[in-house]
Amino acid sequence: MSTIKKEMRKRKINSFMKSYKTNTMGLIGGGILTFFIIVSLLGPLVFPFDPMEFGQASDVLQPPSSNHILGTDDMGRDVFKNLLAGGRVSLMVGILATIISMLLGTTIGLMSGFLGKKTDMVLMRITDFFLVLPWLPLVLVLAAILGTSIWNIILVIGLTSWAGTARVVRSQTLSLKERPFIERVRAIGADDKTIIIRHILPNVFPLVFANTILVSAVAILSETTLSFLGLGDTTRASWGMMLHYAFQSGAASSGAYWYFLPPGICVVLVVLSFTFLGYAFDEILNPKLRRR
């Protein structure tokens, strides 16, 4: 039986990769994201950067030159090194916050859809509460209360972005639990835990996986927003903090385009790559959306 399962899993992976290689949007998104991940991981090792170390007064807001590829910021620091270090933090926040969001949303959606009745009613009312609350004011208040640590930001974003996933997973679970194969599994004595983990979750996972990619884009935008509004971790470099300091220093009005354009472009490209991948995976994993 295990050999058959391994063979089926291998076929699914091969089928997924074959479909992915023919999906232009997915290839573009994957290429952009891979580039940023490699650069963000290796860049700070090759070009070390300390966000707390200021440059010389003569280096403040200097345009791009042979010494500073992307110029310097209002504190005399190299924008290129800052950009590399900021990429690692922004991607880390996006990925970790997404993991928290997906775990919460998937768990609540599975329990609500499968158990139904009072459990469903209570969990969905909690979900509705988070859905109807204005997101930005809620995140701002939580971030202000908990503090501006990078870990607090990750926690805040993760705890406020799970509701949409819970709704999607619940809808799919309600459909799956009425399928004949679930009734057969229940008839041979399987308990609820076994049914959820071994039969419902694997069938919901493709939907969760595609949704995870899209939530990652939202998480990175959320970190950028919080940092830009002054609620980011000032001890760590991030693209949002770069935009925050650029705005504070009046880089836009003084014409220091090299200060605010690079982090803004990076945020747009990374969010765009996650969005492309999310739509591509949804199209590949959902037969109804797959192109014929």
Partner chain sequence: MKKQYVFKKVLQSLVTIFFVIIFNYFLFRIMPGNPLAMIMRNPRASAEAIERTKELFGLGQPWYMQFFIYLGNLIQGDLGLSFIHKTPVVEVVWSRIMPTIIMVGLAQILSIVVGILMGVISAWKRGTKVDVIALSFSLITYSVPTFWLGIILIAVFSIGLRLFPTSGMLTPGKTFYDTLNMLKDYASHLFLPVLTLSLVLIGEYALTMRNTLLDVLTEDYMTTAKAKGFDDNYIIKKHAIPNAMLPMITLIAINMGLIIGGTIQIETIFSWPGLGRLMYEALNGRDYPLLQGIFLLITISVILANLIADITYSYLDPRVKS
The other form holds:
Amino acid sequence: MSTIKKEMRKRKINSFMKSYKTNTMGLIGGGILTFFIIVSLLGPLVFPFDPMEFGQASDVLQPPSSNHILGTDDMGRDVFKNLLAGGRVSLMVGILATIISMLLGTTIGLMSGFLGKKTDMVLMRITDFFLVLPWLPLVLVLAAILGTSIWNIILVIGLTSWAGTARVVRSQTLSLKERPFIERVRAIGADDKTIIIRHILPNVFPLVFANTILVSAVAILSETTLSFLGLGDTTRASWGMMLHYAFQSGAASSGAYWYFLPPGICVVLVVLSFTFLGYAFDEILNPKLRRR
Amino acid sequence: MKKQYVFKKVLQSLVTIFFVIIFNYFLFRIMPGNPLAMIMRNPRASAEAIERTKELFGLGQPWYMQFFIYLGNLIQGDLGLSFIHKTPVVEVVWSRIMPTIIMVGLAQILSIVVGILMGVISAWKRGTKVDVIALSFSLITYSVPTFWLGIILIAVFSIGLRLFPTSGMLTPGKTFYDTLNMLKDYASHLFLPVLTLSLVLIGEYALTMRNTLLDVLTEDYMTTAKAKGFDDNYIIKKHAIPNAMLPMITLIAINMGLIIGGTIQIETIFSWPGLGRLMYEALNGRDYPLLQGIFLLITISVILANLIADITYSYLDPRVKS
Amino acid sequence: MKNKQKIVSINNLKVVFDIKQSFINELFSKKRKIVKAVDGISLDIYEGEIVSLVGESGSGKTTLGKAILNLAPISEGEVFFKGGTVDFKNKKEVKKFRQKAQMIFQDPYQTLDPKSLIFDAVVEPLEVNNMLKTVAERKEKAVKALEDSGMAPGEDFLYRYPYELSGGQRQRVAIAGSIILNPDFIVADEPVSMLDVSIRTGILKLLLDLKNSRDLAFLFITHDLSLAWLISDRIAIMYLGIIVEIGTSDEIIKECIHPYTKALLSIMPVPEVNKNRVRKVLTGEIPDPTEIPKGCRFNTRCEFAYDRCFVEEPELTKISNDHFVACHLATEEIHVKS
Amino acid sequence: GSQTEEPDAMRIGVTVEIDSLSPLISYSQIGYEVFMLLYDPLISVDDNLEPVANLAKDWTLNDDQTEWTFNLRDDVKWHDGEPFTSADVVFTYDMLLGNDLGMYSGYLGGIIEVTAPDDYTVIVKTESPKANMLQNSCPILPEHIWKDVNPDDYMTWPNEQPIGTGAFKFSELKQGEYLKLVANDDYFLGRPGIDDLIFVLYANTDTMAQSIKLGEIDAATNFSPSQLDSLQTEAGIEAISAVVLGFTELSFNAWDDPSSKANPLLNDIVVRHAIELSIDKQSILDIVYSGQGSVGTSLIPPEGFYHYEPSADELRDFNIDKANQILEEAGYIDLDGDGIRQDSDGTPLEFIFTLRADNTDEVKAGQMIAGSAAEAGIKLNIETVDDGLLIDKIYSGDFDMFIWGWGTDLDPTTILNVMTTSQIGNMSDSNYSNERYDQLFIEQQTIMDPVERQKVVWEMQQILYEEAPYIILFYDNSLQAVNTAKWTGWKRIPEEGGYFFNLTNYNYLNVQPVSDTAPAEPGSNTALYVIAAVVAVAVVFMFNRRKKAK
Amino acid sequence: MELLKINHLITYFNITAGTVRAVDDVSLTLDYGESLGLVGESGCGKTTTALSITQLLPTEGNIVSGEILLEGKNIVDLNDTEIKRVRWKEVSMIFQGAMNALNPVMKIGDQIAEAIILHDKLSYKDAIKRVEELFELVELEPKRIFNYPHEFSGGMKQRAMIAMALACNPKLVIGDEPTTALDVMVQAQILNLLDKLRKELNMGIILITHDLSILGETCDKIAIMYAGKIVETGYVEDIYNNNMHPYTYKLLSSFPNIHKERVMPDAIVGIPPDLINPPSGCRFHPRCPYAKDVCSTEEPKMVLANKDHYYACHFGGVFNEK
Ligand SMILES: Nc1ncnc2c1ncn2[C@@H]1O[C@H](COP(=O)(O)OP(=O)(O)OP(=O)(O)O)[C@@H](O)[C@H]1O
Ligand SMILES: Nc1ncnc2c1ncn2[C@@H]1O[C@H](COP(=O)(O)OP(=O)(O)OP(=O)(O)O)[C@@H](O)[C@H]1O
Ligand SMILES: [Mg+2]
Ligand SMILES: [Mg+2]
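Having seen the form predicted on its own, can you show the form predicted in complex with its partner chain?
Entire complex below, previous chain first.
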């Protein structure tokens, strides 16, 4: 029987893949993202890079050459290697922060929507509160309080970006809760826990999933912004930190485009790929958009 | 009935504001750091001066006393003295508020108009080249880090084409003998910051407009409107847009909070003398009173924006119950 | 009928909903707004009996059905099950009771979780009630339940998703899920109203079969008098939270007394060419249940209403063995000519 | 036509805004610079940084060297036309002495009494001889303005319209934008050649560098080394790396006390020496600062008369082997083979190294230091914080080591004071204490003969160098640029020094506009055309839609 | 001349899964003042037929062939502007589920008036006057014309929808399940109203429903549709009393008749076919108890049984033989 269940899962995945394969946006996004994931996983192995190791004074800010295909930075390091290592950090921040955000947002949204009443009121007030608090200032302040290690940055981004998800999950849960099939399960004698885990969660999942991908995009952008404003982890070589150093060392005004453009372009591409994927998955998993 | 709804929303906003005040106060209190940085790092400062500064800002008092004093003053509209500027926070904030309002206001208007137009065209021409271009444009601008975009625009427009000044709000210290010249100067300084912020926002507005419009277009009442013999233009304008605008209103309000984040970056890049930069300076200088003041102001404006959105919504959407 | 045991006995059941008032409204408005969805209903259902509940939308049919299973908040009255009171405060007791009393819902398209396999949907009652631990046992049971519900061979349907089934099949799956626990009583809330006519009778037949083979009792909720007539032993007519007339199916169709029942009957569409039929179409709609009219609650739409109807609420009075009516006209023996 | 109307405005880009217009409140470098232009001290310095008459036309010192008599100029007027008299001097000194406020009060240490026998004579009595009397750059404030201020409000009175005697008059301060001064036509030393002097605030140096290239500003400081390179290639712009008074140091928490929150191993001078030995200052300077500056040794920068240069055998130049050797000798051995040495108790040589996040150069330097210290078996864990937080840590003594810098005066007293025991809890950021040093500090203040005083100050620096509570990393330069196409007469002070921010207002007074330069207004017309075009397109677009809709 | 004559209409939907043959060779006729009931199970193509008439099909839907003659003029060939003039002025519709067919953010009166203004070129004021008349006609209080849809109950919305359909005095009104979502009593009210109005205004009505039992009193003619095809059509009496097609017979006997004996009717086994791959031959044959071999191979032709009474079955009336 479990083989049949596996079969069902396979069928589900297949049908998802079938829709995915016809979705241009999804394919482009998936392609770019896969590329970056592979490169950032393998890159640092092939081209080892230690952000704490500096080059020679004569190597500082050299334009692209055969030795350094993307030139060198203000500390004489190879920009290309830095870029590879930075991808790892940026992607990690994006993904981990998203996980925190999603866990928080989904839990709070589910509880708020399902339990209702006072719980809902309190949780929604808190959510509203996080929604109206201007995001970047809050992040800046929190980062200042917690300190600027990469883990804190992940935590801060995660802690401040869940409100939107919570809202969406809550409203979805609210409507699911009123759906007859939940009523039927209740009539069978199921308790809240069973209902949430077996029925609500699988039904909000597509929404959460698409949302997750969009939040990842935001998280990566956030890391970049934080780093740019000087609240990044100086011991990591993330793209945000690269942009920060590039800007601080005047790469933009002194014409060192090879230092300034690549990390920015990488950020744009990765964020774009997440956004593309998010939109594609939203279209596939939440098919209302498909109707017309 | 509507009145009651408005009243309820106002009350809710007040409650949120109250929580924000408390949160705001303690958030900055648990922030490590000391406001005396400026004095401390100047070898010519005397011990007495440091002591006295501490006292002036009530830092000697226990925290709960400080809080009540803060609340009391707040009610009188007194946000305290800025640590850095040693002048009332209200004055400091006031002197920096207009530039931000003007920049953000213009950018919002521009991006709302353009974003909505783009969204409408893109939804209506779904699947065509126009849609693909608009969609790609929206998604790309949505993905670009604000500060990076700003720097690139400076590189292109200021340095490359020499069309616009790099920074500031007016040519500094210049005396203008007629208003037209001043407006010219102002406009040329405004252009790049507003363009940057608008670009960042347009994408989101266009995407949202497109998606809600696509949803609306599948509604049955759209078929009704078509069956009545109206042409597409009319249907879009009279039936689709009014319905699709509803989520936009909420988005615009919610965006207020995000835009503030954008202004911090833009004001830093373009040396725009606004609140965002002031806030960043205050953060680095650990100027609690100033930080609190700005944060409060920003938060209250976001809450008010949401309130206005809610009320507007309730008037635009007759379904909102009393 | 009298030789049968009472299986469910409802005594003066009331369900009141607070119209959700926000804090502010509560502060400022004069009084609480309440909906008396079920406003004092007493009803006995016997083993192996189908009782139909008929009435307009909003008359409280669903609420009554749910209240019996404690799926709606009971504000007054009691429910006896097989002679004993069901103490709805005791969770264990409720759970036990639920195993014996099940519900089937109206919309087959909405009643199954789109993300659950048919197998899971059918077997879930066993799982949540911790019955039959092994998967094999459960599966056997599920296949049987499906086949009993007219989905043979059951195996074929186990590993499908609801969207792969037609409406009628989905409703059968829902029924299979309800009978898998071997209940004694089922509330069926408009189980066929969303289905095409061609499929309806199949489901109705299934219910009748179940009644006969398992001695199951049903509370069959419908707004279609002809369907009620077709399958039930007794019919109760509901109006604004109360039963205004109750009797055996034939009594209600052939000898109804209450003007409301008569109106309902007269507008029943009948597949006949009859251009000259007089329909007693009531004007207006059922009154707002937050403001139930004084006296007889039907007085606003009753063409025969007279002074007494506006002051005194009529009691449900016995006319014959099984036939009760709540109408002053009936008790004053001024029988209304049709 | 605009040539005659437009004033010759010099715009100077700065990255820090003036914190207050009141000399009693301000503590910033830019404040110091601006007050130098708005006000005058009794005595200032010339372009050789020697004392020179200013408001005081001459001065005498009595025999026991405790009474100074200053003869004031009688032709000085305040910006509002009021005459300047000795009463203003007495008032200013009394105010500062009585309140101990602002960055200038430190100059007045040791003064007991200030009197004015007549309108143009001031007598200053000191406790003991006061060596830095002539380096006192304290601005003289107008009594007729300040007497109305309640002394309780001195700390907050904003002095929004400063009235001084200086070469420039205050015009306006636009928060977050600029500070504008205008030439004082009646300046007693002659009207400056600049009509309008505008300090333009930049939020980042990058756009500032662009701006000076585009001619939006005429001068600026605080560039990064790579920007300097690109500015140097620009025609009409002179970009320099200027020696300024100041240094960047690595400070240890040297609090030798059981209650210290620092790692006690830092109290071992051997460890501090080993860290210094492991730092390749020159290569950090080359990479991080593009070689702009010089490698540091002692507390007082080499430009000053009092700078002490350690002898060859005192000197701790970069030498990893030596660092390893002295640690080995002192019993710090890596027993567990993790690359980190431990003391006899097994405590590893592992310290928290705090860096200021917003100072990228220091962060990079810190990273390089951590890298090379590891080669000596010392582990430095980098933590980056902002200024406020670092101050907090310093204030509470909760730190191991950090990098920061100081700007110093011509007179050594202020910077020497930082290392005295009495400053622990105040200015001291290393919690260093040495009795001999404290004694010498008091002594040097009273020695009037510079050569004698130099000996004492040298000894003090020698003590500091040996005990190494600070590792002076670099005497880093200030990177400045000026527009020589529009302005002439620029002079670096001293020869290797800068145009600005170097304790004299020489350049502000002497730079002249190149007569035939037209004020550059980069493309503001073009901008208007572009905007107009955009609007036009939008209008046409809307109009077309209208037509279609009909 | 008939009001409406549909000849061999074929409408397909082209979707990724294949071609949905939703309307496959449908022919109908309707005279002035006549009402036709179009009956069939869910998904048999009733709505598609209706939408084909006014060419309101979604983008994936196409009229493949056939002609639709409205007063003798083939409206399939009309261009965009011409068909817009036909819509509502000549043919109006009452949609399935009035709750969604009305624009929620527009006042009901305005929604009706806009159609009047467009087609009859009245001023707004005159149009509103007409709306008031229409409200009276459909037994709604004229003072409620400026209510929003959500302020109406389901029945009232359906009445408003009817008023809207009558706004421009169309010659033909198509009611697509106008009563399905309504309560029994309200359904009766609406049906009565429609009947009354048809007689008063002499319009043609096509009443789409899956409830055969409601047509006995309101319709002149009935067309029974199954899987995209008309299987039987004729006057009510013929359909009810002399039906020839097994599907009609089975469908009709699914309805209990309270005036007759209480017997549980037989169900029609199985479900309607998938219209992407419809069964060969007679589309009903897989569910037909009387089917013979020929039914699965040969498509039955329309046979005339009586005046205007046609059926498509190889063995018309076979059920009577037993
Ligand atoms: N949870 C609830 N809160 C408030 N009012 C409710 C609630 N549930 C039902 N009601 C109200 O109680 C009344 C009876 O509703 P109920 O659903 O029982 O009617 P019904 O006869 O089943 O109608 P239908 O035929 O439409 O299903 C209605 O007026 C309804 O609005
Ligand atoms: N937009 C569409 N794309 C693809 N198939 C469609 C579309 N609209 C309808 N169909 C298919 O066309 C067939 C006929 O649909 P239609 O809506 O005309 O049926 P109907 O008789 O009106 O049914 P109902 O009683 O449910 O309203 C159905 O099989 C349906 O699935
Ligand atoms: Mg119900
Ligand atoms: Mg339909």
